[in-house]
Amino acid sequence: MDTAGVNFKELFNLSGRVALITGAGAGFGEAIALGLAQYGCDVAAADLNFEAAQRTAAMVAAQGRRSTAIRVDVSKPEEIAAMADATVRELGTIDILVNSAGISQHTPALEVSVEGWDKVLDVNLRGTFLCCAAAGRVMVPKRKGVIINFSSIAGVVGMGRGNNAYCASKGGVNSLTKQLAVEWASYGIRVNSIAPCQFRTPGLLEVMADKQFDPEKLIQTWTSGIPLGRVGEPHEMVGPALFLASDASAMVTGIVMPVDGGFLAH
C-alpha cells in the first residue's frame, strides 16, 4: 500500500458511528463522550444517574451530533439488555461500546462481606462481560465493531488499602479483554481495555473525603508511584480513547493499554 495516498487526518473521523458509554454521567465516560462526539460519533449516554446522562447527552447535541440518554444499573442483565436495545432503537446501531461504569473498594480483606465482594464483581466484572455481550450481539452479524473496557492499573498490580476485590474484578477485566478479542476477531470486531492510574474523576474525590483517610497522605502515596508525579485529570483519557474507538489502531486488539503517568514502568 502506497502510503503517499492516504490521508491520516480521516483515521480518527468517527462519522457515522454510535459509541453506547456505561458511566457517562461524568469522569472518564463524561469526557469521552464528548471526544467522542467532537470527531463525529453520536452517542448513547448511559449511567445510573439518569439526571447525569441526560446532561451528557445535551452536551453531546450541543455539537450537532445525535445523542439519547438511558438509565442503566449494569449490575443487572434486564437493565443492560434494555440499554442495548434502546441505543439501537435510536441511534440505529451500537459501533463503540465503552465500559466506563465502575465502582470502588476499601475494605480490609479479612473485613470484606461476601455480599460487598460481589457487589464490586457485580459491577465491574460480571457488567461489564455482560455489556460486551449486548453490544457483541448488534455487532457480530455486522461483522464490525470495538468495545473498550476500563480496567486499572490494580488490574496488574496488588494495590493494598483494601483493594481485593476492586483488584480482582480488573484482573478479570484484563483476561475477558483478551478472551473476546481472539473470540471475536473473525467478526471484525476489536476488544481493547485502558488501565488508569488515579485520575481526578468523582470516584477518586469520593476516596479523598472518606473520613477514614487522609487526602494529603493520600494523594502523596498516590504521586509517589507515578513518575510523572501528578494524578490524571478526566480529559486525557480521551485520546488514548479516540484512538483505541478509531480506525488509527486498526490492528490493535487484544491489549491493556495502561494510562498511568508510568506506574506501571517501574
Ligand SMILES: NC(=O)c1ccc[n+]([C@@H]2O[C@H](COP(=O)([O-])OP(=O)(O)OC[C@H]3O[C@@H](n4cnc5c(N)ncnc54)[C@H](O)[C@@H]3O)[C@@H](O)[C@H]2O)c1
Second form
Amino acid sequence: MDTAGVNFKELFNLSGRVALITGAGAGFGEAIALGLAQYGCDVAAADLNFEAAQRTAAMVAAQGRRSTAIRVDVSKPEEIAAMADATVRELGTIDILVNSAGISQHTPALEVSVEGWDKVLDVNLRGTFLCCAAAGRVMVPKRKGVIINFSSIAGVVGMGRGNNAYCASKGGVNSLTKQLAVEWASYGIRVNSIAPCQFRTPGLLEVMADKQFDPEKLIQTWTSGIPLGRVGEPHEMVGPALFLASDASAMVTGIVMPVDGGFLAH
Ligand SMILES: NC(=O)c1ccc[n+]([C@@H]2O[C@H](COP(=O)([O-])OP(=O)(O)OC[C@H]3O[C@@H](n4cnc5c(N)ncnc54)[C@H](O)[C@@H]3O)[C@@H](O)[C@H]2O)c1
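Having displayed the form predicted alone, please output the structure of the form predicted in complex with the named molecule.
Then the entire complex follows, led off by the chain already shown.
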C-alpha cells in the first residue's frame, strides 16, 4: 500500500472489535477495559470478583460500548471455556484477548508448599495458556486476533522477597507468548506480553499491606530500581496495551514489552 494513502489516525481505531479481558475488575484489566472502550472496542469484563467485573462492564457501557460481565476463575479449565462461550454468545466474537488476571506470592523458596506453588502457576501460567487456547479456538478459524499476556519484570530477572513461584510463572508466560506467536502467526494471530515494573494497582497495595514488609522500605527499594524514579499508575498501562491491541502494532508479535520506567535497561 502507498504510504501516502494511509490514514494513520485510524491506526488505533478499535470500532467493531470485541475484547475479552480477564482480571478486568481491578488494576491493569480495569484501566485497559476503559481505555480500549474509548477507542471503540466492545468489552467482556471477566473476573473472579463478579461485582468488580460488573462495575467495569458498567463503565464500558457508559462509554457507549457493548459490554458484558463474566465471573471466572482462570485456574478452572471448565470456567475458562464457559467464559469464551459467553463472550461469543453476548458480543459475537473475540478479536482481542487480554490476560490480566494474576496473583503474587511472597514465600521464601525453602518454605513454599506444593499447594502454594501450584496455585500461582495454575492462575498465572496455566490460566494464561488455557485462556489463549479458548480465544484461539475463536480466532484461528477467522485467521485474525490479538493476544496480550501479562508478564512482569520478574519474568525476566530474579527479584527478592520470595518471588520464586511468581518469577517462574511469569518467565513461563514469556516463553508461552513467543511459542504461540510463532505457532499462530500463519493464522494472523499476534501474541505479545507486557512486563511491568511496580504499578500502584490494588494488587500492589495488597503487597504493601502484607505484615512481613515495611511499606516505606518497599517503595524505596522499588523506586530505586526504576530509572524514572517512581512506580507506575494503572492508567499508564493503557497506551502500551492500546498499541499492542490495535493495528498500530500490525508487525509486532512475540515480544516481551517492558513497561517499567527503564528497570530492565540497567
Ligand atoms: N501491579 C503491578 O505492579 C504488576 C507488576 C508486574 C506484573 N503485574 C501483573 O499484571 C497483571 C495485573 O496485575 P494488577 O496489579 O492489575 O492486579 P490486581 O490484583 O490489582 O487485579 C487483578 C484482578 O484479577 C482478578 N483475579 C485474581 N485471580 C483471579 C482468577 N483466578 N481468575 C480470574 N480473575 C482473577 C482479581 O479479582 C483482580 O480483579 C497480573 O498478572 C500481575 O501479575 C502487575
